[in-house]
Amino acid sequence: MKIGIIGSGNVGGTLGKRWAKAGNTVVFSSRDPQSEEMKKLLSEAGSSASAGSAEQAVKSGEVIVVATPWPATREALQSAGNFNGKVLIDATNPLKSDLSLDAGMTTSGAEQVAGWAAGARVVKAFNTVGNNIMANPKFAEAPASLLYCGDDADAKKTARELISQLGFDAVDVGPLSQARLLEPFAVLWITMAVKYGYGREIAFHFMKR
């Protein structure tokens, strides 16, 4: 699969690294792709990966992951061309500096995202856990789970293969505003990580009788 990542950072970084182990062609954005980061990236990422523009990462991917700062996303988004007809996974989370949300429970981060990206197919996944959870997402009891959410039946077959790529239990919890609790979801892990005592080596695994 073809794979376009904006945002190359811990998240980003992470998940390309991982596809492109994995066999799937991967594009890094970057402002600067000559840079010691994105070098130090693609030496880690394999023969797979390469970097270059948003717009060229959107240009060659058949999906692309968008895993940039909240509040660079919208114009991170607006300026890399045309998004129509492709799978999006958002894997932001609209989070303010006090870790509270910048989207409440009438809208999401993910609707906001499906408006700046006109014509993409966007799923929500990749925002309920920390990049090194998305490194490694076993643990001794079972796999950790990864919630995901859409409107696109054929969007989200496709980001559920790449999630399962990665060894998480897939989990697909409904339509894309579903988001609106994906996110508050996030926080939970967030301020149970960093602020309650938990550490970042904890997930949550979705369980059914």
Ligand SMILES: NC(=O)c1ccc[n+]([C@@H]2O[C@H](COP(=O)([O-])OP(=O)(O)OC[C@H]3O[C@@H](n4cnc5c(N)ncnc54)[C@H](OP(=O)(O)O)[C@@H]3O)[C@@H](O)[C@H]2O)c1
Contents of the next structure:
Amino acid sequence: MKIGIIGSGNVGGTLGKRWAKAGNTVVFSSRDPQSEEMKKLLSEAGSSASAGSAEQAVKSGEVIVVATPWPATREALQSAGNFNGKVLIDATNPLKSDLSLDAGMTTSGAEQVAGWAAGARVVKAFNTVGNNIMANPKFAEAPASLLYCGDDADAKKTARELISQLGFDAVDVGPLSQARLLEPFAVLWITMAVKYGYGREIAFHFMKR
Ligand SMILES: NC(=O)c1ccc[n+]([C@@H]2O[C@H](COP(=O)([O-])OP(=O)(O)OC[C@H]3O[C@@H](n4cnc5c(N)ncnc54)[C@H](OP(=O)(O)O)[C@@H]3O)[C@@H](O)[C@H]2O)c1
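Now show me the form predicted together with the ligand, since the one above was the form predicted alone.
Below is the whole assembly, all chains and molecules, this chain first.
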């Protein structure tokens, strides 16, 4: 698959590197594609990865991932051009500096992203685990579950394939409005990891019977 990454930091860099190593073609975007950080990322990702602008990442990708800091997300998406029906995986969390959310229970960051990214089919995914879990979702008991949601069935199928490629247990939790619950769920992971003593090597597993 051809994947464009908008925001190639902890999240975008980790996901893009793993997908590039799994045989996908990845374009990492940056405001400075010639930076030393980008050179390092490209050397780690291997020959199927390259760097460019956000617009180039959108043009070249069949699937785009947005992983920018929340305050930069609107501008990053609006400067990236038209998505022309492409799948946009929103991995952001609309976090304020005190770790509370900049969206209530009547909307979500993902629904705002869908309004900003012209023509995109948005799937919310990867926001509920740390980038260290994206690097390695394996645990002794079971793989970490990765909850995702969206309104477009084909877009969700594509996202599911990419989630599964990384070794996650992919769980469809419904329409994009379910991001109103996935975003506070991310805050649960973050606060357990960084405030309440569990550390970052934690993940949830979904069970059903
Ligand atoms: N870190 C985690 O474990 C984690 C887990 C799940 C979700 N998230 C969410 O994922 C998002 C990214 O987090 P992160 O930790 O990967 O952040 P990060 O390491 O700071 O990376 C974000 C990237 O976005 C780019 N960026 C920054 N400001 C920008 C702007 N004004 N316009 C365009 N691009 C800009 C930067 O790239 P350039 O400087 O090269 O342009 C930077 O590398 C956040 O919304 C976060 O809440 C994080």
